[in-house]
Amino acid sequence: MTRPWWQQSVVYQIYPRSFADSNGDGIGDIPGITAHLPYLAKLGIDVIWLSPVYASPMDDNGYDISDYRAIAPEFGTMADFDHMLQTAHDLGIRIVMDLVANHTSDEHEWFVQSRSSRNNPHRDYYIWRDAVDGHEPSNMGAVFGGSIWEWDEHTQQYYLHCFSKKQPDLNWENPRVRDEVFRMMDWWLAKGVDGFRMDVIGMIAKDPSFPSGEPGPTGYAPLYPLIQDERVHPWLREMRQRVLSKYDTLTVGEVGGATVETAKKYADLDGSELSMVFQFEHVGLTGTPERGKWVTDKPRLVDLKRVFDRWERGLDGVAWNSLYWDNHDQPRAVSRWGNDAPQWRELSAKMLATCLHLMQGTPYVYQGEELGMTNFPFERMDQIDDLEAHDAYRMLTRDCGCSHDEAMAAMREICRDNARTPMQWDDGPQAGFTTGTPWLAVNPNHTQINAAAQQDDPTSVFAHYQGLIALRRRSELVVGGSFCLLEPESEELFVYERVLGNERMLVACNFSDHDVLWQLPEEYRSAERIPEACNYDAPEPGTLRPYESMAVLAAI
């Protein structure tokens, strides 16, 4: 059947800033990506996430914008993003932006313009409060800690910020930021780039009376019951009929809380509103009111299950998935979902692949990912850049009573800085990211993990995922074929089975690091393995060993 091409897309996010330094400045940049290019060709991939690039005074790394038509310094310049697009598409690979407009940059001229009185034309661009009994509008927390709400002395009035303060929300309700936004999206699609992931897409739309709420340990009340998901579509078709509609686009919308009901709105394969979103549901599997994710617990393999069969099911025929474990805003997923100890990191890292990319769904694979990259070994928080988890190991050691090396623990585990140390490209020094010092360090076992050593190893983390993107390309019973989960209440296996026709293929993966007895359906018991899929050499019959992935064919 005819599929839109992003349906049979594998895609690649690049983290700009920690994917390859050209110049020697410790800060990755798009020479660096474009020297790169062949190597993502060779792993096959088809698209390019790139997350931003714009120019941005980069108190949120850059998702604080200060010009959407420009390329920050410290990246390049509008010439090499030409230069980086047209050598992509040369390799056969598209771009897509990420598009953040939500929220600018306080240093964005509409802002600018916005705060220097209450007369200025650009002031209901963001959204404006007066004091309410000489405090903030409302009690709600930003997610960088804080209140929502930020005071400006020269017009007497709040402004609000759902992230850091240097980060005011757009407001969407006028018109005029409408415009503005599709004229913009429409600048770059007409450049060439493929299209947009949306950054926080599903909250650009807030209760206009904004609500207190309960105060959580903080002393403020949580962000998202602001947050109304309904009123975003309307401007989503907008943008569809208005931009969209004119070009052959991926779009990738962010929404926290989505399920799969609010899915099929965003994501309907009557091509409306977008391609796909990103869901967290599996991603939220742990945490507690009191610390929220910042805890150290594994997530349960029959709640992780539970979840991907909703949407698989959920969407089949409706929507599409988009698949992943891991990006710049997660811990690594070797780290997090698998083993990454060294007896068992390169297993558990071709189970996890083997396991996402069998779906049915497109799969995004988070940079270094590819290689097994792992979380770092942080011991202090001098080590780490991130606004979130400075906030996180402040409200841990204030209002939760951790000690430092329990805070840190938390931070080994789910910080967000784990994705975002630089790729490990060689075991040479600074790991062949740059010839400076990097913004963040490069994590010591980059000797043992690093594309040098995997790109020409056919027993490689790097070259199963060749395998198993080459499948996807050739398998219309991989991108379109039904999902059946079994065995949903085993702590230690996910199996499931894929059928399109009269084709079936049945994908078992060991999550655990002991051999678990396991009989193949009797169907399957004289089916061809396929290669791509299985870690280890041989079958050993009645039993999944550590990590091990496998995938056989039958017919109906």
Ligand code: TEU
Second form
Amino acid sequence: MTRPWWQQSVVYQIYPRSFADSNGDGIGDIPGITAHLPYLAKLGIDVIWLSPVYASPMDDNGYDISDYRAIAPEFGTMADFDHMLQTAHDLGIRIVMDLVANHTSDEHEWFVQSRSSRNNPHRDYYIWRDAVDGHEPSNMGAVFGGSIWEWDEHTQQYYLHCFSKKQPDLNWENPRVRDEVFRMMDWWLAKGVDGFRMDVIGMIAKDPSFPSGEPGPTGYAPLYPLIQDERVHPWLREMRQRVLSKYDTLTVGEVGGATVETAKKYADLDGSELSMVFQFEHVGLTGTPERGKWVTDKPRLVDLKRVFDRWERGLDGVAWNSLYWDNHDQPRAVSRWGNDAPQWRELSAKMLATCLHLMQGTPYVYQGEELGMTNFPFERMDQIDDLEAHDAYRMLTRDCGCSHDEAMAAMREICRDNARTPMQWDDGPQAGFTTGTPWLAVNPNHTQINAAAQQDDPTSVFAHYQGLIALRRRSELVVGGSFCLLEPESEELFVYERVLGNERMLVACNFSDHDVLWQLPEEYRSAERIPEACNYDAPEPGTLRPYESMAVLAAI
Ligand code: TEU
Ligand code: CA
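Okay, that's the form predicted on its own, but what's the structure of the form predicted in complex with the ligand?
Below, the chain from earlier opens the complete complex, with every other chain and molecule after it.
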């Protein structure tokens, strides 16, 4: 069976602001990416997901676009982009862009026109409503704080923004908006890009009645009942028919509220909509209605296993999974899911890689994850750039009664800037990221954790990712085998089996910092170890040691 290339690929996410600075201004840029493409070729990844590099006032670090067909000057020029694309293709690496079309920047020409007058042709490119009794039309709160409605004095109406007030939501009900988005997508695909990651694509359809809800501690009601993701599918089918069907693309939709059932439509193997989606069930396992994700609890392993088991078995044969621990919105994998103490960091980073990369689906590696980069030891809010974190600090201290120390503990555990500190290239000044002053401080542990120390060390985390990526490339069992969870009630072990044809693979991972007694099932007693999956030199029969991962292959 010939599989689409994106089912056999490993994707590497680059957050350009923090990847590599080529001109000493302290901000990562496109020439910096191009200079490090050989590093990614050595890692063995197949595709790069490039977070936004478009023109933007950078209110949300590029997820607020002011011109979809221009490169932000701090990242370089369109010629730099074209050179990067060509260099990547010459290395056999595809480039997937970030499509941010739920909203634009308020500095985009469309919004400048739209807000200029009520009868401007661009007015209904966005969502405008009259005040109700002199107030906002509804009481829902935006993701980055405040109301979802912002008053425009000039035209005496409110406009909708689900994120910051500098990110007005596009009106996807308007066919002219869909035309504009599809035309822009075609422009990039015709340039040779290989697909799109689609920012909050599950949010583009809203309940036009804009209901209010039960307010929380912030005084605003949760946003998510506004979303009508069942109405997104016709627009994605239209996108497929009018644009994507003309190209051979990877498309991955970020769908915060995705369930296994809805993912069967979004990521249907019939190719009618997208290749796959990012679901949020595992990364959303902790949190409370009052504080949202801003808690320091660790997810329980049995809950994590239940999520992966449902998604692996639920989509097998009908749709396709993405697989990720980390991205630019999440804390660092080894800090969140493993153990970033110096004695356990490398072992647990390798174990996490084995656990994720041997499942069915397309794995995503976030920049620095392949090195075991960790969260940052934030002590003060002036060390943090992210607008989401600053809003959350106000919410925690003003609305939830948290002390500064309690709020900073939540920042250290979960804030997005943990993943946005500069890539750690070497143990020199600023970790080799810049010759200037970095826009966000480099993690002080770069002297121990950096690419230069790892990329030629066969025992490094980098080498472990290399091995797993190479294994996937040669194993139809890893790519296409079925999934069966074993030991579902274990609070320490994540054990699963993959089966395809007359081969079976068993993967066992110890998520704890102590030995766990465990016997290989009888049918695997004479199986061969898969070295790329193992993070200890030799097995200790009857025991899985702290953060040990192993895999064995047997004939059926
Ligand atoms: O994130 C959408 C999203 O779900 C956000 O709520 C984000 O996950 C948040 O940090 C969770 O608490 C996308 C982009 O990935 C993010 O970087 C942008 O800030 C956001 O959309 C707006 O474009
Ligand atoms: Ca730069």
